[in-house]
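One chain is shown next in structure tokens, namely the form predicted alone.
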Amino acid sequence: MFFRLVYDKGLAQASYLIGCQATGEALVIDAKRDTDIYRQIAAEEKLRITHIAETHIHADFLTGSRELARETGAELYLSNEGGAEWQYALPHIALREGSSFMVGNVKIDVWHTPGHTPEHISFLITDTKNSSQPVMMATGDFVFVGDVGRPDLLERAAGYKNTMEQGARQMFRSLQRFKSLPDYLQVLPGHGAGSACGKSLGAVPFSTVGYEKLTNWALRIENEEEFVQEILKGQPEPPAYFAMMKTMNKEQRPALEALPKPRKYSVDDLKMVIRDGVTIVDTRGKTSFAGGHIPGSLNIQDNLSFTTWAGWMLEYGKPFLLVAPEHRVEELVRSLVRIGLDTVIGFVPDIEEWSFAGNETATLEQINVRDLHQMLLLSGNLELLDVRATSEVEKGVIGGAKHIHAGYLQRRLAELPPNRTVVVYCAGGDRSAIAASCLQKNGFKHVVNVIGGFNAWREADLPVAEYQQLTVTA
């Protein structure tokens, strides 16, 4: 049996290619949308991709199953569990509890594992040439290393009311069954550390049933009521684009035929698209952005969080342009199409040509935490904005701040006074740079970013307030 993990660090998302070397057939589970990597691996290993499967209707990325099926002619194997509301609206081979299929000599048995979503399934994988017992289980968003899939996303991200508690109880029952599996069985999770699909995912790519029974908090809780309370507590805010992904992964849609190829824009081209209202996404580091940027730009840095924050901040279907060096454009485009942001029309490698041509640039004022402390003591005309997650502000804040998660800022601008100086902080300065650029883009004239954020504030031994002292809007 052939096995390969394909891991996207930006989304902390895992997909798997499993093949039978005797027959040359191969299966891809939970494919990402830029599918050339699977075809490349298959060609190198002299395999044909004949089967494509998904563990559930994903919310955190746009799957590449349709694209891969179009490119290879492989069949789609998708869940028909969960009831009428949770059915895929595209042609597929239906999988239910107890279904099985062969990929050459590799047997795939289907378990219905609801909890994260009602239709969720997991795949028990048996190399029948060597044993009649399964060797591994692809668990998708059911069991991770050190965590389990969150059951609140349908309600909090996709708007399905009264599904959180039901999902939590389904997850508890699914986990009781999972415990019956042999300890040696390898666990292949759908995500790793950094994913918003859980609250404490481990960074180790694989695990075993036995190790998870020893170390995974969710598998150690024996009382259902305690489990429900614990799993619904402290989950991170779901990115706004999750609802869009849920719909696009469920419904029929055209497959992506090729990666977008944004062209390099001249200064004159840039002026035209700015007049047309096209969003400029500046992917440079926050310090470079603060020193000078095209007015109205959003600063979404080219780092491991780029994809998620693009999903938070950009509007689907609307064109946008990148400020990014040419050698990074293709990888950024790949990151964007993985969440369905296909409307990138062009790029400029930097802002030098714009600046040298005499065009206006904007800056973003920075302040260190000690100067901020003095400013707060002396000035009453500040609006201090904390853009961290709720789980972070619960551990302490800068007194007098207002809390709006950075990802929700665009829709809650009316809660901030446009004529006051808005001082923005997060944990270390990255999310606050995004938030500050969003404020500037939307006409706030006096915006200041806190260098080092709340971490620097703590390290400077400056006063920390309790969460209750913070003005929080849900």
Contents of the next structure:
There are 4 protein chains.
Amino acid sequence: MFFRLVYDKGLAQASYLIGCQATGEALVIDAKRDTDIYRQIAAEEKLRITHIAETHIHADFLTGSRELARETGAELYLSNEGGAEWQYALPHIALREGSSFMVGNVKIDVWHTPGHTPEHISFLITDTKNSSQPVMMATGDFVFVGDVGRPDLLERAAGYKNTMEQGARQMFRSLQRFKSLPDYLQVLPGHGAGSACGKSLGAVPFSTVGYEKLTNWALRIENEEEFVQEILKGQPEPPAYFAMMKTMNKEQRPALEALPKPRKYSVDDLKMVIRDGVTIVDTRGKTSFAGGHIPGSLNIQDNLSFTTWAGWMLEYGKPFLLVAPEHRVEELVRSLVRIGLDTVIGFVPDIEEWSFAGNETATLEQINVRDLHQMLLLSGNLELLDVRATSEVEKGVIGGAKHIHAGYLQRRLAELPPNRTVVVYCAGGDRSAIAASCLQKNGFKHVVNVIGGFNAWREADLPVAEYQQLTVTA
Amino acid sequence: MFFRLVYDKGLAQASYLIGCQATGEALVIDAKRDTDIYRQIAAEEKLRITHIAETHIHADFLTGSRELARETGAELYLSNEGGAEWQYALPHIALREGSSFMVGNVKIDVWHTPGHTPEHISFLITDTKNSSQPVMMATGDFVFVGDVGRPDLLERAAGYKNTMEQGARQMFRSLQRFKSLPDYLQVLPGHGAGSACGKSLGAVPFSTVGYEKLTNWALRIENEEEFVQEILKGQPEPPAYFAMMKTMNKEQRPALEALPKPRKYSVDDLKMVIRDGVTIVDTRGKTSFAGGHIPGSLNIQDNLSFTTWAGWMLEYGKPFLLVAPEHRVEELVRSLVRIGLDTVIGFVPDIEEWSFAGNETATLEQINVRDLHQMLLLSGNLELLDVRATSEVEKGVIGGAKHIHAGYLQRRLAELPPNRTVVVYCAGGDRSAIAASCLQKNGFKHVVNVIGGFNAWREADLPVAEYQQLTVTA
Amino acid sequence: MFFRLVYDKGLAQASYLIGCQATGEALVIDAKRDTDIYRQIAAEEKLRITHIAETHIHADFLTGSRELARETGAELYLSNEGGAEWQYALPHIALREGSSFMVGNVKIDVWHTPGHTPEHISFLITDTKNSSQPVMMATGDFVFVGDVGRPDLLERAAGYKNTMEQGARQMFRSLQRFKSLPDYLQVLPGHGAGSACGKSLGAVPFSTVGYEKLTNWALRIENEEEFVQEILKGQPEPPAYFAMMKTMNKEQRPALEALPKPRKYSVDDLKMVIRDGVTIVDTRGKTSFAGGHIPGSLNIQDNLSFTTWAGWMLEYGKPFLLVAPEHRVEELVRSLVRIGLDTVIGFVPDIEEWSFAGNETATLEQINVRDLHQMLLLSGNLELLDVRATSEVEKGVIGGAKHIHAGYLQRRLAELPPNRTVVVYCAGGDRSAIAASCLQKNGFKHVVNVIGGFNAWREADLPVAEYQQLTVTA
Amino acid sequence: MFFRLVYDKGLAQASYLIGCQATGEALVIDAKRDTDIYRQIAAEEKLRITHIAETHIHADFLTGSRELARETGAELYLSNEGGAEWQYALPHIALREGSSFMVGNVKIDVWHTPGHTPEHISFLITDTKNSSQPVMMATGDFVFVGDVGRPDLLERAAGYKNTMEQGARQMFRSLQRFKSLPDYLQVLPGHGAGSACGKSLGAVPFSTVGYEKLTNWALRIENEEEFVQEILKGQPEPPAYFAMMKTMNKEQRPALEALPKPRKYSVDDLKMVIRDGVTIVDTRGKTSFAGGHIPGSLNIQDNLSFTTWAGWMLEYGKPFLLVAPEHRVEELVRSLVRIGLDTVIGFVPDIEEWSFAGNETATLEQINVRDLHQMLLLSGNLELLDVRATSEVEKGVIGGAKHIHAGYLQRRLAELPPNRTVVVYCAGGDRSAIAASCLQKNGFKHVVNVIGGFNAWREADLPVAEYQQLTVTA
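Give me the form predicted in complex with a further copy of the same chain now, not the form predicted alone.
Time for the whole complex; same chain goes first.
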């Protein structure tokens, strides 16, 4: 049996290629959308991708199953569990509790493991030439290393009312059943540390049933009510694009033919598309952005959070342009395509040419925490905005701050006074750069970003206040 | 806790980088010699390599521990078990049964697990912030997926008389102790499928104690005598360079400053070094080699066996040149350096320039199995040479074949008649190409390589004979 | 004024990008078909390509004028001289003797310079901000460094009867007029050394009117009859694809959307397309090819002659596959596209996988000149074939050789005895490898290639004979 | 004869590789310091570099002659003209007026052509197999396209008193002799547009004697006095590093073994070397730099002027670090090495990591021209600084500006009031960014850069004043 993990750090998302060397067949579980990597591994190992499976309808990325099927001719193996609302609207071989199929000599047994989603299944993998006992379980968003899949996403991200608690109870029952698996069994989760599909995922890629039973908080709670309460507590705000993913992953849609190849824009072309309302995504570092940027740009920096924040801030189906050096464009395009943001039409390497041609650049004022402290003592006439997650705000804020999660800012702009100076902070300064650029884009004239954010504030031993009015609304 | 596998396919060799994100410290276990990859991972993850450990004195590769220590300032953690003969002659922190050390919050407990070698240790890894129970064991060449480390290498490869059986008995006892570990524990072996450090390693990278107890042949034999007999049976011939590795890994030696950068040779320079006796290693495909090559070249093809066959065929300390396209040279140099073959001085991309300049090229005759069958029926006046491993020969040969493992050919040339046609075969045609080129290099005038080898012979339903005189000598 | 030469070594073909920095406009003369290089230079220099011109309807490459026009929106400036038969069938701005146009401040004056072709024009370039006197002349295939364009191509390559002499006389008159230009004027020719559009082109890229008057043989002959006789003498055989180019360059055809991206073929797919008659072009070195190749492959080596020989040997519109390492595929595809061979559908990196899968490989016997000499003395029963150009054969052959130019071999196979051994030679062994592979492809069983060819024969002081029957037919 | 131009755009510097294909010998004239390109061309063309020549002791770049000689074994051919002060202190074959040597069949005749420097020679190149007449002249800094070498550098840049006028007179005489050359001769100059070795060089790479006689201002003045006056007028300020080059090119110095490979610095290492006084060269765009930079950094942007400004601003022999993305580091190192700035020890890709680690970043205030105009009307309490060249200032300034050429700023800081706001402008904003960063580095607290500079000021129709006190001092 051949086994390979393919891991996307930007989404902390794991997919697996499992093959039978004797017959040359191979299965890909939870493929990402830029599928060339699977075909490349298969080619190197002299395998053919013949089976494509998903553990569930994903919310945090657009799967590449359709693309891979088109490219390889492999069949799709998808869940038919979960009821009418959770049926894939595309041709597939239906999997249910108890289903099984062979990938050469490798046997795949299907468990229905609802909780994260109603249709969620897990794959018990047996290397039949070696043993009749299973060797691994691909658990998708059921069991992670140190955590379990959150059952509140459908309600919080996709608007399915009253599914949160039901999901939590299903998860409890699925977990009791998981405990019946042998301790030695390897657990291959669908996500690693940093994913928004859970709240405390570990950084080690794999685990075992026995180790999870020992250490995973969710498997150690024996009381259902306690479990339900605990799992619904402290989950991070789900990114705005999750709702879109649920639909796009479920419905029929054309497979991506090839990665978009955005062309380099001249200043003239750039001005034209800006007039047409195309969004500019400036991926440079926040200090560079602060120094000068094309007015109206969003500052989503090119780091591991790029995909997620692009998902929070960009509008599906609308064209946008990148400010990014040429050698980074392909990787950024891949990141975007992984969540279905396929409408990138071009890029400019930086803004020097724009500025040289005599065009206006906007700057973003930055302030350090000591100066902010002075400013707050001296003047009440500013709006202090905390754009962190609720779980962070609960541990303390800078006194007087209003809290709006950066991802919700665009739809809650009305809560902010347009003519006052808005000083934005987050934990370290990155999310507040996104938020500040979003405010500028929406006409706020006086926006200031706090360098180093709340972490710098606390390290400078400045006073931390309790947050008063928790008004987190999606 | 951070965890990353670094795997070299050429030697089927696994190393591990384990870090503590809270303190930024990191440990590398069984580093390969081109160490840039560890430093790169550490830099990306914002870790510092502070600890370097080895499970034992390796025989199949030259570790990069010295290099990595020089580059990072990290300390070496090495075994002091095994008695006087097995002590590392370089500065290190001594590890013994029961030793333990911390890498940030990650605890490493040392088990003495002799069998493969007397000083062999394994590392029990506990993520102390998560649990007081261990999560993984790095087992080196003690327990593999589906196999265990062979105890006969010291005797067979390095000439330590009468250590084979003793090692087998030690291994038996070490394995009984291994069974006491919890089933759930993840097992991180030092090798994967294809390594010559065992006989039947699996292709899945990791396993668990429980799964190995279920499926690993070595853990299922409860009787010591039966185990000793079984483990010493059917082990592959150890490559010639293993003896060299044992010494080089144990003794003090200067760390490699940088990867060799062989320069492109002109035809004139090439002729000069050939006159000086430099070995030419032609890494092209065997069919290309057959069409024409620089007389005296060895044909070690650029595939996954390249490192091992370079180790079998090349002489340590002697300069050699590669025939390889420029874009492959760096990777080939890395492969060579991993087993301490640092004396590559140059390369030529192919032999067209050589031939164009009017120099003689040698060809290698190839024959398919049908024609070979005819030839054998018609003429007895040829020497048929089987260069496969003993374990393969035991399952049948082409009638009349003499058996010399390709790796031993150089020292057993006297057993072959220099003036007769020698027809060489192996399983598929690759090893016989090496052997045939070795015969040509040593003055044999009439050498023929069998296309497709024994596999093609059997597929053509030609008669298979039992091998008569097994005279395998190292 | 901005000036840049873009030179394709494979076809020895020069194109020019000339721009006006003050207005940002730029002209490309005689663009090659993979046009990205022009757009890249223009972008770097902040120029826009606004004008595209051709000196004539080229025979040796497919121009990229249409492609570049589609990509940039530039206008085409093409000759309307030469009579009805030589009119471009695509939209353009018509140029005639005396026409002129401005590219920003750069003035282009058109001279009608027939001889190589009836419609041929040359461009006199004046940097008007600097001087009212011209600075350069782009002469296309009119005047080269040390040579002039051959007037016999239309007749010899494209079948226009009785145009040869007329062209020679036109060339004579055009040259007389050329002499009236000032000595200092720089000459920018359309080809460099190695082109088949002339017979003795120099390796220096540029020249001047005065230096050509001093040194160019064609400008030193004052007598028209003598000139006509001289210019029609000793011209190389025009490659077979020239006729195709004439048509494709003149007629309307769709612009190439993007460079073909041939995919890597599996052995199974390869077998399928071979059954379907797809041509295999093996671009490996001839010695590698000799060692083993897919039966029926053509051996067109990846060197500077690749494009030309692909043009000689391949059939337009028919799909073909390359045997070439992945990192060379793009460059080979570009070479092919430059002469309109757009139907490359795939590649395999070498033939080891083919051979490993048990498929038959063909070999090509090679012989050195000493052994050939012996063979010729001993046995008359072989066909000795000289595949060099007529101009080479005229200087002597190996006694008994029949002469067929390698490029004409395919259509003259009937002149060779299918059941006899055919021994093929050229000057150095490359063209004979092409010819030998072509014979094998067409069913000749016993084909031998002479290593080092006629050059090696002569260097070995073997006897050279005079060639008897010069029967060169197109 | 083989001919190839190698052009460095950063220094607008031309070198030439001229070879004889018949004998395989080749000559490099005025080699740049990163010499791999010459060896690569030679290898491709199957030539050996056997001769290395220089036209004169260069002031604007460090030649790679020593490096190339060490790498190839070629001999150096250098001028012995010019008197005792201008003798190369390194082993070479001495060239004088009338000397000649052969490179295979290519004959090189030496002309002594003083003016730019006393020892300056030019090379008349004759392709003897083609003609007894010369084909080209490599003129170095004697005759450029449209200009001639300035005779004032020795005095202005290297402090040789009273050599300016003498040089001008020598140049006049050399030019009269140049006119005796045949019109048709190609002229290969040592520099193109943008070089500081002349004042009005053209963008076309080559010219001819005849065209220069028609169009070059210097060849059209027939009166010596008028010529002397004209040539010494309006020459640009010579960069500070020119003096250093003169010495380094003349004296013996060790050849560079290999290009420096600066390593990536961690924030901790960076802080350490900053404490040690290492200079930080921030190569990002000026808007990014304005947004935030490591305090004390110089902002020398990565564009075509990088080399020259590095030569103006950096101190020879002192270590420095780059802020530059990894993929640009090699090219920047090459640029630096070309003028002997070999002491680059490391780089950081940008400043986000620095800022994230809580370190202070400095910003640079930027102002547009409209706001500047308002500011000037309202407040007299600021210092307006024009850092352009004298030739630019002579055409008008912003009223009230003080003029110090950006390159002289470092040594004239005392002329500026440390506690006042200094507003800096140049033509477009790039040189003023360098100057502004230099002021910040030297303790000026209030520094403002004018976006778009004087060009933007004029385009906005704001009032232009005459500059009053021209006090340009080197």
